[in-house]
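Listed next as structure tokens is one chain, alone, in the form predicted on its own.
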Amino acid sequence: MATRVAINGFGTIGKRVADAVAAQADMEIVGVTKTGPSFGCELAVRRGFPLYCTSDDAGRVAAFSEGGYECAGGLSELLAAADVVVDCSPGKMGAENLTKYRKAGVKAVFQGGEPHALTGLSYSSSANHDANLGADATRVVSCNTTGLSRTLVPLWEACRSLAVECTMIRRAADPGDSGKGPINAIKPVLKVPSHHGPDLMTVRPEISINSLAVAVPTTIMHVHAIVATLPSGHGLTTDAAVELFRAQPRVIVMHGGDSRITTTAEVMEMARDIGRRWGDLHEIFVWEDGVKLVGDTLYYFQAIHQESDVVPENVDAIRALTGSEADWRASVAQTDAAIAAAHGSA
């Protein structure tokens, strides 16, 4: 029997997660929510997703029909039809929503914008799938933390010890966030360390990591500049580190000079060529010619598409909570194959 999934919040992440869930043979979308009639409702209608209101208020529910959209009801009615809800709500609404989800008796997956303390459990496919098996609620870590886990977890597993310094060069806003900046400036995040390092340690506490962040005036992708100190006798070489990354699911390793992919703009052009909806890149991109091991210190760069790398992680998190797949690699393979088939990816 397919897992019945509700999506609470059908925005930048919610629409992508709904699309990925709908592609899975073992899951079905029972509904998505919007706060009111808007252009986002049109996508839900086109995709055949039942539309619900984020509120149970009768007036707000009625506003949908006044705006030309059929609304199946409020959030409580959606939760009554679901086994799992993926919370993609804007802002810090997690605590209020978690109370609603628990009252309805549904499992819940939150996003990285919520604090780890909300559920006391965080999720990354490669880092701690097994720790989430059967849990009632978890949060998928942020896009940057997801990216860090994709390469640092296998590196830690290969060396069993790791000390990391990372600088996050962050996009200032998503493409649709026209009200954000900076426009002609580089803005250091004056919280040291940034939240990204501590966030990684919620899913893999064995990795010692510090992080800094700066915001730059672009809307597509983050770049990480990573310096990882390996233990003495680690046995790796630069080539071995490259091959370790290449062997990981959801990691793309390419030689920038040979492929002429030297900037994030070219990475995203490659993503559009793959053929996924919205031109998304679920994988982390590592520049092969930016990987260098000097003694016990490994240097490398990676790029993160902030709108989409967490999307398949949400699907795997659903399987962890329901206990339908205990092997994270099997879940990842199933998730990615279904998305590729649905999108006709190259």
Ligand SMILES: NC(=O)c1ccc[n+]([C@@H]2O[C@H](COP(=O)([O-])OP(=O)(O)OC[C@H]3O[C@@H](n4cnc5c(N)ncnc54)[C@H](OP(=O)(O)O)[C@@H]3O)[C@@H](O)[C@H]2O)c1
The other form holds:
Amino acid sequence: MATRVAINGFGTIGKRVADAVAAQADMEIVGVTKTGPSFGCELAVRRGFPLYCTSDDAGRVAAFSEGGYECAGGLSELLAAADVVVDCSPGKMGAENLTKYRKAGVKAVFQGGEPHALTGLSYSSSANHDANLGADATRVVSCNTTGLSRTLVPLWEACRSLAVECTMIRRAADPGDSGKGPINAIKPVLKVPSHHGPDLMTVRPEISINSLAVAVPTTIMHVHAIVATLPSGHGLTTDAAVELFRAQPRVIVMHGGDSRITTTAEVMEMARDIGRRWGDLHEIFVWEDGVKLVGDTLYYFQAIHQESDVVPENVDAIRALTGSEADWRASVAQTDAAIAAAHGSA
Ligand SMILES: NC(=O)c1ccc[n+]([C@@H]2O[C@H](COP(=O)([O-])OP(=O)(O)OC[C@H]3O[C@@H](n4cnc5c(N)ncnc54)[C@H](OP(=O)(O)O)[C@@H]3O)[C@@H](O)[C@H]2O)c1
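Moving from the form predicted on its own, what structure would you give for the form predicted together with the named molecule?
Below: every chain and molecule of the assembly, starting with the one above.
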């Protein structure tokens, strides 16, 4: 029987996770929530996702029909029809929502805007799928931490010791966040070290990592500048490190100079060519000519599409909680093949 999945919060991440879940043969969307009638409801209607209200308040449920949308009920009614809820509400609402999910007896996947302490368990497909098997609730780590996990976990597995310093060059806002602009400044994040690097240790504590962050006036991607100290006798070369990254699922390695993909603008143009919905890029992009091993120090750059790299991880996290697929590589392959088939990706 297909896993019945509810999406609580149908915004930037929620609509993408709903789309990816709906593509899976072993899952079905039983409903998505909005706070009230707004333009995002239109997408739910077009995709045939039953629309629910984030609240059980009768007045707020009724507001949907007044706005021209059919609302199937409040959150409690949606939870009653679900096996797993993916919480895609704005960050810091998790504690209140987790109480509701527990009361309904529904397993829950949260997003990186929530603290690790909420569930005491975090998730990244390549890092700790097995530790999440059968759990009641987890948190998919943030877009930045997911990106770090994709390349640093295989590097740690190849070397068995890793000390990392990285700088997160962050987009100032998502493309739809017009309320945050216009922006013309570079803003160092004055919480030092930033939370991004250490967050990786919630899914792979063996990696020693610290980070700085700076927000820049772009909306399309984050870039990470990574400096990793490998143990002596690691046996890697620059070429071997490139091949290690190339062999990983959800990592794209390309030569920037030859392919003329030298900026995030060109990476996102390539993503639009691939043909995923919203022009998304689920993969982490590593510039081959930006990888360099000097002695025991590996330097590289990678780019993260903040709105979408966590999307397939949510699908894998659902399989981990239900225990329906114990092998993370098998889940990743199943997830990605189903999304590619649904999107007709090139
Ligand atoms: N955006 C990114 O790049 C990104 C990347 C990785 C992780 N995340 C994380 O993903 C989570 C969601 O972020 P987002 O960017 O998708 O936010 P978003 O675009 O603002 O969407 C949030 C959605 O939650 C709904 N909502 C509001 N109050 C709610 C409640 N009490 N219960 C349930 N849903 C509620 C909103 O409804 P209305 O539409 O009706 O207002 C909206 O649809 C956050 O934890 C964030 O940190 C975001």
